[in-house]
Every structure is written in structure tokens, then in C-alpha cells.
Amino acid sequence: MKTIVKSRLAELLQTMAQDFRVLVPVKSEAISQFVPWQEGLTVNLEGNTVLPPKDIFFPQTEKMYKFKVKGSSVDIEEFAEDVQKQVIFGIRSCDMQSIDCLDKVFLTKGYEDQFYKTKREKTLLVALSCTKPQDTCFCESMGLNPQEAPGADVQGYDLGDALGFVAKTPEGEELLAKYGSLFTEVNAVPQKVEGFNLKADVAGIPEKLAKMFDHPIWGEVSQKCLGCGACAYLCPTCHCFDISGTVKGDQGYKFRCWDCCMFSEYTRMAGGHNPRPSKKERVRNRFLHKLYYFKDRYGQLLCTGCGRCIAKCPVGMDITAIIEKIKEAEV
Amino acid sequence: MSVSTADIKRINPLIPIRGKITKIVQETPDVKTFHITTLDGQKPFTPLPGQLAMFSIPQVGEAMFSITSQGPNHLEMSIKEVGQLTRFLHEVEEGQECGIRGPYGNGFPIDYCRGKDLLFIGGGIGLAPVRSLINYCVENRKDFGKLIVVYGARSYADLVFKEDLFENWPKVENMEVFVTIDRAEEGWNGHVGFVPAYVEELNISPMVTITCGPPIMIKFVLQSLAKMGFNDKDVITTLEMRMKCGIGKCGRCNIGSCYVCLDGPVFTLEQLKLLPPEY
């Protein structure tokens, strides 16, 4: 295994940053997130980031095209997008799994989303194993291995004082070879993962939910939800977006931005009809989407067990408790 | 510069191409039909009957509409005034430039309809998506059996496509058109009453049916058709949900695991019965 002592991590990142935009997990006040590396930054490898890395491919707001109006004439022009080659360094298994979900949404089923694709194609992924799950983590219950992230170009391991790297794709091989002089070849064994505090038994949940559209559970579960949308914004897999625009004088641009199915206006139509008029229908849609519809459409659950929604929900909604309720519900 | 369905998948499907409104027809007090071409007078793309397009006046808004018909060089969309964008559209004049992207959605199952007798049922502006298939059948008359249209609106003034209803379609070989309005009014000698009851009165034998209208009409039409022995797989309708991206990504038009903009808007009653009742 190619290893480097943690004290030399900055040197590795600085060298990589000469060839790539390198995104690393950094903590700033109460928030941690992936930001472009620059000299002097402290990389935070403790636990997962508070904000998921989905904005690297799917920014919270993203300009789509600009327009110019002159009387009845309308000119439409694309923004020239200059996408750099980039490396995401230190991404966890749960967030790697979320990229797999996002790939399925944005790159399959007939159409490719060009905005997502341009960034995704230029990205190399260096995953980092988890050794100490946080209190709200339950990725193991979702079938993930916190030490091996499927789809990563390089799997990194926390070896205590050092980090170890193993290439998983030809691109990963090339990346490690490029900075080979910085690594020491060591026969290392990754640290064992500590146990999980939180568990969820998802076996049979999608099949059971197929029969629970009209179940009273949704009235109960939705009662305390504030509809604030924090869960969706912090979820690494939530991908709903709105398309909106801004106009100043005779010109403007269209942008897309993250949206959330918990918001009351989300499905309201121009004529006023709203198929999801109350919190009950909206909460039902959120959990059915995560635990049933997505599996039906793409073959996997739309939850990776990262636990962010549990950690940050202001009223303590807990998806694992809801899974438990579904498990116990009579149909 | 005509763009095919295959082309639209290669270019960025979220960015509209520039178009122009070349003709505006006032159908009813609150419905107008807009003819749309590219800036050089070509058809923006060639949709299948029943497909949708995202139509925009970029400085005002963008929304999904069904394409109600097409000519060799233009697309037609019949639009009711209900919100901000449609209010603006009802004010513009011919020559207004716009954005258009598409075609989106699955369209009507033409291969399945081929060779069969077809019953079209429409209510109000709901005739707009159905008209794309009616006109396709009229243009390819030999490929289809008997064509029957049953259409109703609140009043005579609210009937859309009057030229088609009273002049063009009745002249077509082996095609019958039945029109009704909700309440009697002076000068109207035709049928009076709601569409579902009219369909039952006409005592039509089961055949492939394409229906679209306000949700309440659809609900009762489906009940009538069931009573008359129509087969669920032969009852076809188009759904409407709020849509933004049109390509099954933005997430808002889902009904269960289906996305109306991509997997619909056309569904058979057999398919609808497998979906959660959220439409």
C-alpha cells in the first residue's frame, strides 16, 4: 500500500493542486464542507462533512443560459463553462454511494444532464475509509462498507499516523503513479471500524411500502415536520431542482437551484391545483421516494445512511425510526 | 433548422432554441393557439402526437404545454390563460420571439391504435393534446378504422377548434363528431349536457379511447366507460403535473416511480391503476 504520514498531507495536496483543482474537507466554525485546497488550509479528516459534496457536480445555484430582450426579439446564449480537472480528496463511502445515485438520475434514462456531466467527467475520486462512525451514522445498515467505497478511483485508508492509498481504476493508478515519489510502499492493514450506534433494517421495506400509500402512518410521521427542507438540502442524494430566472433591464439569465419536496408550493400548478396539499402528502412522498420509488426506478435506495438529516433536523425526525415504524406497521 | 428527437438528446436538453410566434388564433375568450417556428421559419422539431414542449418567454417564464398539432413548418400550442406566463402570452402579437425545447414525453401509442376504431373524448382545453392524434389520424386516414370525437365545453364560446369540429373533421370519411355544451343557450341547436352522460347516451361499443379534460370530467368519463364495458388497456389519457426540467431529473412531476414528463404524459387506465392515486 502506498502510504504517507499525515504530517506530509499538505505537501501531497499542494503538489496535486498544481495539476488539479483539489477539493478537501475543511471545517470552518460550525460547518464543514469540501472546498478547493490552498496552502495554509487545515484538512479535517474527523467524521464526515456537515454539507455533502453533491454541490461539486450539482451546485446549489447554477446559471444555465442568458438572454437579451429587444422589443419582441429574444436572444438566447449559453454560458461558456470552463470546467477544470478536479480531485475530490477524502470522500466517505456514504457520499460515494450518493454520487452513484446522482449519476443514475443525471446520466441515465434517456437524457444526460450536460451541466452535471461536464463536471462529473473531469473528476477523480479519492475515497477515505471511516474508522469511527458518528452517532447518527448507519451506512452499514444500508449495505455499505465504510472502508471500501464503490466507484472510487483511489481508496484511501486511515492508518492512524499515516494515510494509505490503493488504486481502484486505471485513472486512480495513474494518479498515484504521478505523485509516487511522495509515497512509501508499506504492508499496512487498515484500522478496524468501530461499531455503529444506529441501525436500520431495510429488508423488505420497499415491497412493504408499495402497499402503504394510504396508511395512517403518514399522518402521524408528518405531524412534527416543520417543512423546513433542511433534510433535503443536507442529503447527499436529494437532487430536486427548480428553474428560475432573473431579469435586469433588457437582459437576464436562467438558473437552476436546489428545491425540496417538503415545500408547499413545490407541486402547485399554474391553475392552483396542488396534488400534495398538506404535509402528510409531502412527507409521504419524501420517504416513499427514498425507500421505494427510487429503488423501483433505479434499483437502489435513495439513502446512504450518512445520518445528516437525523443530525440536523430541528425537530428530531429520524429516518431509522421511521423505517422501524414501517417495519412494525400492519398492512 | 429542424431538430429531431435524437438531436435534442445530443445537445443540452435544458437550453431552449430560439423560436418565433408566427400566427395567433383566438379559440375562445381565454384560449389562444400559437404557431411556432424557428427564426428562419422552420419547424423547431418533429414531435410525436401527444408529446410536450417547454415553451418560454425567457424574461417572463417557462412552462410545459402539449403540442396540439403541427404543420410542415410549424408547431401549434393551444394555451389557456391561467398564470403569469400565459397572461403575458395572451398579450403578445405575431412576431414575438420565444424559447422552445423538446419534444418531451412518450406520446400516444400510435402503433397500438393503428388499424383500430378510435373514440376521442375531450372536455374544454383538454381537446388540445388529443387534437394532435386526431389530426395525425386524419392525415393518415387509411391506417385507422372509424374515428369518433365526443367533445364538450361550458358554453359555445368555450369550444376550442371550432373550424375542426364543425367543418374539417365532419367531412372526413368514416369520422363522426359529437359536440355538447353544459347548459342550453340561445342560438345553440346541438346537444346540451355533460360529456360523460353524452358518451353513455351515444351507446358506443368498446374501442380504443383517448380522453383528456378537467380531472372531474375524466373521473366520470372513466366511470362511464367502465360501465359500457371498455377495456382498461384501451382507455388512454394524458396527465398533467407541474414540470420544470422536462427530462425526468428535477423530480417534481413524479407519480410514484413514474415521471410524467418522461414516462408520460400518456398512460392507459391499466397503467394508472398501478400508480398511487396522486394526480
Given for the second form:
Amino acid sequence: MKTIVKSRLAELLQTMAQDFRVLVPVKSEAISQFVPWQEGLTVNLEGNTVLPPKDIFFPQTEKMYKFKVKGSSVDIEEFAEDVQKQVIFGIRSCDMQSIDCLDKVFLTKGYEDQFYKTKREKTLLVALSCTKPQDTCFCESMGLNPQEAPGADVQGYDLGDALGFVAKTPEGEELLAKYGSLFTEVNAVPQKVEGFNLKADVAGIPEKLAKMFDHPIWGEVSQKCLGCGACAYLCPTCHCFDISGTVKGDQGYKFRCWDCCMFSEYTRMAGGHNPRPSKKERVRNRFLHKLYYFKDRYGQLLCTGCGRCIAKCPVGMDITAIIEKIKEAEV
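Okay, that is the form predicted together with its partner chain; can I get the form predicted alone now?
Below you will find a single chain and nothing else.
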């Protein structure tokens, strides 16, 4: 295993930053997120980030194309993106799984989103194993291994005073070889993962939810939801967006921005009809999408067990408790 002592991590990142845009987890006051590396930053190696890394591929606001009216015709031009090769360093297994979910949404089923694809193709992923799950983590229950991230180019391990790295793809091999002089080859064993406090039994849940669209459980679990949308914005797999435009005179541009299925305006149609008029329908849609619809369409759940929605919900809604309610419900 290639290793580097943690005291030399900044040297490694600084060297990588000469060739790539390097994004690292950094904590600033109460918020931690992935930001571009620059000298002097302290990389947060303890726990996962509060904000997920999805905005690296799917920005919160993104210009799509501009237009100009010329008489009876319209010239349309996409915004050209100058995307630099980039490395996401320190991404956890749950967030790696979320990227796999987003890949399926934006790159499969007959349509490729070029905005997403361009960034995704220029990104190398260096995962970091977890050794101490946070109180709200339950990725293991969702079938993930916190020490082996699915789809990573390089898997990193916390070895205590050092970090160890193992290439998982040819691109990962090339990346480690490029900075080989900074590593020491050691026969190291990754630290064991401490037990998870939180668990969820999802066996049979999608199949059961297929029969629960009109079940009274949705009226019950939606009662305390505030509809604030914090769960969706912090979720690494949520990907609802809206397209808006700005027009000045005979020209303007269109842009997309994150939206949230927990907001009533999200499904409001021209003329005022709304197929999800109350919290009950919106909460139902959220959990059916996470635990049934996405599995039906893509073959996997849309929850990775990162626990962000549990940690930050202002009224303590807990998806693992709702899974348990579904498990116990009579149908």
C-alpha cells in the first residue's frame, strides 16, 4: 500500500494542484464541504461533510444557453464550459454511491446531460474510508462498505498517523504513479470500522411500498414535516431542478437551479392544478422515490445512508424510523 504521513498531506495536495483542480473536505465554523485546495487550508479528515459533493457535477445554479431574437428567428448558443481536470479527495463511500445514482439519472436511459457529463468525465475520485461512523450514519444498512467506496479511482485508508492508498482503476494507478515519489510502500492494514449505532432493514421495502400509495401511513409521517426542504438540499442524491430565464430586450439566457419536491410550487402546473397539493402527497412522493420508484427504474435505492437528512431535520424526521414504520405497516 502506498502511504504518506498526515503531516505531509498538504505537500501532496499542493503538488497535485499543479496538475488538477483538487477539491478537499474543509470545515469552516459549523459547515463542512468540498472546496478547491489552496495552501494553508486544513483538510477535515474527521467524519463526512455537512454539504454533499453533488454540486461539483450539478451546481446549485448553472447557466445553460443564451439566445438573441433577430426578426422572426432566434439564435441560440450554449454556454461553453472550460472544465479543468479535477480530483475529489476524501470522498466517503456513501457519497461515492450517490455519484453512481446521479450517473444513472444524468447519463443513462437514452439521454446524456452534457453539463453533468463534461464535469464527470474530467474527474478522478479519491475515496477515504470511514473508521468511526457518525451517530446518524447507516450506510452499512444500505449495502455499502464504509472502507471500500464503489466506483472510486483510488481508495484511501486512515492508518492513524498516515494515510494509505490503493488504486482501483487504471486512472487511479496513473494518478498514484504520478506522485509516487511522495509515497512510501508499506504493508499496512486499515483500521477496523467501529459499529454503527443506527441501522435500517430495507429488505422487502420496495416491494411493500408498491402496494402502499394510498396507505394512511403518509398522513401520519407527514404531520410534523415543515416542508423546509433541508433534507433535499443536503441529500447527496436529490436532483430536482427548475429552469428559469432572464430576458433583457431582445436577448437573454436560461439557467437551471436546484428545486425541491417538498415545495408546493415544484409540481404546480399552468392553470394552478397541483397533483401534490398537501404535505401528505409531497412526503409520500419523497419516500416512494427514495425507496421504490428509483429502485424500480434503476435497480437501486436512492438513499445511501449518509444520514445528513436525519442530522439536520429541524423536527427530527428520521428515514430509518419511517422505514421501520413501513416494515410494520399492515397492507
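Between two forms, the rigid core is defined as the largest C-alpha subset superposing within 1.5 Å. Note that the structure is predicted; figures quoted are calculated from it, not measured. Numbering follows the first chain given and starts at 1.
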When the two forms are laid on each other by their rigid core, does I31 show a Cα shift of 2 Å or more between the two forms?
no
Large Cα move at L45 between the two forms, threshold 2 Å, rigid core:
no
Did S181 shift 2 Å or more between the two forms, C-alpha, core superposed
no
Angstrom shift of the Cα atom of S73 between the two forms (superposition on rigid core):
5.6
